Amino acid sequence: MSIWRDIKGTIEPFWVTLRNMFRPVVTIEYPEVRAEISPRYRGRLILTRDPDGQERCVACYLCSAACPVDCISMQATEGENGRRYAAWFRINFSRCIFCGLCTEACPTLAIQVTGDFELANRNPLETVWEKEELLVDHCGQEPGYNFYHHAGIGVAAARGCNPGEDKPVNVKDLLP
């Protein structure tokens, strides 16, 4: 009985190997072959611009407050026209867990996720991206949205009085 068990134990692994040799391949030979990424994939973060070409980020700190691992830091400043922006903006991608909470917290849609996932680096200091590396020259996923057209600046001039701004809406007019 022992000899049949040994023969079966020797032949069975070869049978499993032979059977799987003719099955279709399920692995992808990355990086030669790129996998198709879902549009909802949460990869590298970017800072977008509004349709006027200005930075969307108003440095409100909501993204850094929402970040569970504290990988986002910035310093707020204000321009001559009263518009707020980030003097510097920094994301540490070695700490980022790509949860997307920062994008959900952003009221101006400035910080958005992309499908880029190739962020590996041997030097951990190179995974810290500054504002210049994060800022892109397009509007991202919401091309027509401009935060200041809806909210106004309200510092240099009254809300709705700056060029290109809509008049403020009286919320009582919206009631039935």
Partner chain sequence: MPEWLLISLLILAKLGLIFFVLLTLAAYLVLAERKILGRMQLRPGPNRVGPFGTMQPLADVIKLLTKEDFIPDQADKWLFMLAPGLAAVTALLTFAVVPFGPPLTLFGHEVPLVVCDLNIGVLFFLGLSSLAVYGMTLGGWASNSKYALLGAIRGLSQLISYELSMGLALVPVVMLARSFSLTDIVMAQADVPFALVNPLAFLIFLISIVAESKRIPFDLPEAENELVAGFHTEYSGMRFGLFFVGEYINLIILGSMLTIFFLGGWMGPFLPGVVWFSIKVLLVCFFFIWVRGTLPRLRYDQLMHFGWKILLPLSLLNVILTGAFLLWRQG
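Please move on to the form predicted in complex with its partner chain, as the form predicted on its own is already shown.
Next up is only this chain, free of partner chains and other molecules.
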């Protein structure tokens, strides 16, 4: 009967709440007690180095493009040997939503997430991290990967001038 069901449905919750009162609290009292962070936690970002100790980032702007809140900015530049790197690299952590999309976009596995989430700061300007602060001297979660071993460093000589290379085709010549 529906009235019986209603009465039962009104009484039963009282028992549930009373029982809960004597159950252990599930809150983790943060500053004193710390939760155990999962290894796949997406926290503060770092820029890692390859096993040779070189910067992995090639300043390809892919992370910056992938970022949904546009909080990565950088300036690309090239070394003597044609190796690209970021002249400056900046992440605004007060805008970052820790989605991890930048790490998925990165072809060199340079930008990676860590388990650090304590970024709160009284001065908002200090939540903007520069390259020096982001750069770490280890490989992060991807030890042994070296992008340049797969891709080679960009060459200093002009195109078609290297041994065993054809001159670039002039596409206008191919027109009928």
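Positions refer to the first chain, counted from 1. Superpose the two forms; the largest set of C-alphas matching within 1.5 Å is the rigid core. Computed from a predicted structure; not experimentally measured.
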Per-residue Cα shift, I11, between these two forms [Å; core superposed]: 14.7
C-alpha positional change at F22 between these two forms - rigid core reference, Å: 3.6
